[in-house]
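Next up: a single chain in structure tokens, the form predicted on its own.
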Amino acid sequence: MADAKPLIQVKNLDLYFGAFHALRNVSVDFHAGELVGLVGDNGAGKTTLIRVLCGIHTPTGGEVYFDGERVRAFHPKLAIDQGIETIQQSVGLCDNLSIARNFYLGREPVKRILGIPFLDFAKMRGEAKKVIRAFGLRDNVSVDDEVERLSGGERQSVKIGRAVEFKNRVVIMDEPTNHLSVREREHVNELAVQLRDQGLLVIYITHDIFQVHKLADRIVIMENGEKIEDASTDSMTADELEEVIRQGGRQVEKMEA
């Protein structure tokens, strides 16, 4: 059940890259305990919007609020400190490092021996093993194995488990099932629902309206940098939402003509 008070509020957001108007007066609320599908074709603006929330882009105009407080500085480190984690298919793990090292990447625990800091490998292995088993890694995979041994779905499991372990409040899943098998897609989608059920805000970016409609509480559709629909999955079918996308695309073609 989503909280009544939005965890993230976006109000009248604009973003220009030079003369290009990438986001156009976008307003949308996101709640804790909610799985929101953010849908649109390539270039619709969905990834650009997320990059604002992640602190990568600073908006040209408008306001962003996190847990009721206005965000006045946009930087990836600040977003991470607020508990916003982005899970992408192609980035986020180092193939030549162990699963345990990847699990703690950037957050490595240290212990001091005679005042000298050393990485606490025992803690990394123990905590990583406990969490990744809960998120679906095979029993014959060791946390000391290099990440390159993992399948695409297992890599996503490591990232999702990491997001939960470090008490993130928002998990943004950017096309998380690209290039995965049918079974792996189902597993990643089950984890997305699991995160929502644990009270996190999950924003699931995709171009596949039919896949995300089965998972999401709400669908936000973007086209040409604008929000063109924001509807609960109870109120509109996937076919109806697909028609909104098609109509939005026709409007863009008319504008360009």
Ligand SMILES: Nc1ncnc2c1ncn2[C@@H]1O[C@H](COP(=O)(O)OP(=O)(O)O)[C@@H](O)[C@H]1O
Contents of the next structure:
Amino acid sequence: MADAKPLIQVKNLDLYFGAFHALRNVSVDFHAGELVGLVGDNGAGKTTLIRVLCGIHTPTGGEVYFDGERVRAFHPKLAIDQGIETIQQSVGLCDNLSIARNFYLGREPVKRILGIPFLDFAKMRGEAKKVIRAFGLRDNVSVDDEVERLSGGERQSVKIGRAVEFKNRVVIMDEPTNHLSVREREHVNELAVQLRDQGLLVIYITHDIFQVHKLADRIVIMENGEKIEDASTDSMTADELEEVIRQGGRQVEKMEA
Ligand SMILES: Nc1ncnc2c1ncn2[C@@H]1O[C@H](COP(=O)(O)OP(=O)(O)O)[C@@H](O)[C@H]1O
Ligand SMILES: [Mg+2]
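Could you please show the structure of the form predicted in complex with the ligand, as a counterpart to the form predicted on its own just displayed?
Expanding to the full complex; the earlier chain stays at the top.
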């Protein structure tokens, strides 16, 4: 169940890239324990919106709040400070490092012997092993294997496992299943649901309304930088939402029979 108080609150957000109006007066709330599908055609502004939340873009106008506290400075550390992990299709892992090393990328544990710091490989391997098994890697894959050996779905598992281990509160998945097989796609989708069930906020970006409607608690639709729909998946079917996308917004308010 979602909390009453939003974890992330976006109010009247505007963003210009030069003269181009990329986000237009966007207001949306996101709650812990919610899986929100953020849907819209290519160029709708989905990635731009989440880049503001991660501190990559500074909005031209409007406000963002985390836990009710207004964000004053947008900088890339914002995502780390707020416990946000972003999962995209192909970035975020180093192919030529082991799975265990990738797991701790940028947060490597250190042990000291006679005061001299060494990377704590035993800890990295042990912890990575536990979490990665829980997130469904093949049994014949070792944490010492290079990430190169993994399938697309398994790479996503490493990133998702990392998000859980490091106690992130928000996982943003930006088109996470592009180029994955059907089976791998299902696996990634199951992980998204698991994260939500553990109480995280999951924002799942896709242009495929039918895929995400099955998973999400709520669907937010964007078009031309505007939010044109924000509805619980209980209240609207995927077909109805697709019609909203086709029409570029709700034309006539539906009357309940
Ligand atoms: N850094 C940028 N500079 C200029 N224009 C950008 C930049 N990033 C995105 N855009 C433009 O903003 C619009 C929205 O892009 P984006 O948020 O990536 O869309 P989506 O993720 O919904 O496909 C597009 O027209 C895109 O070309
Ligand atoms: Mg995008």
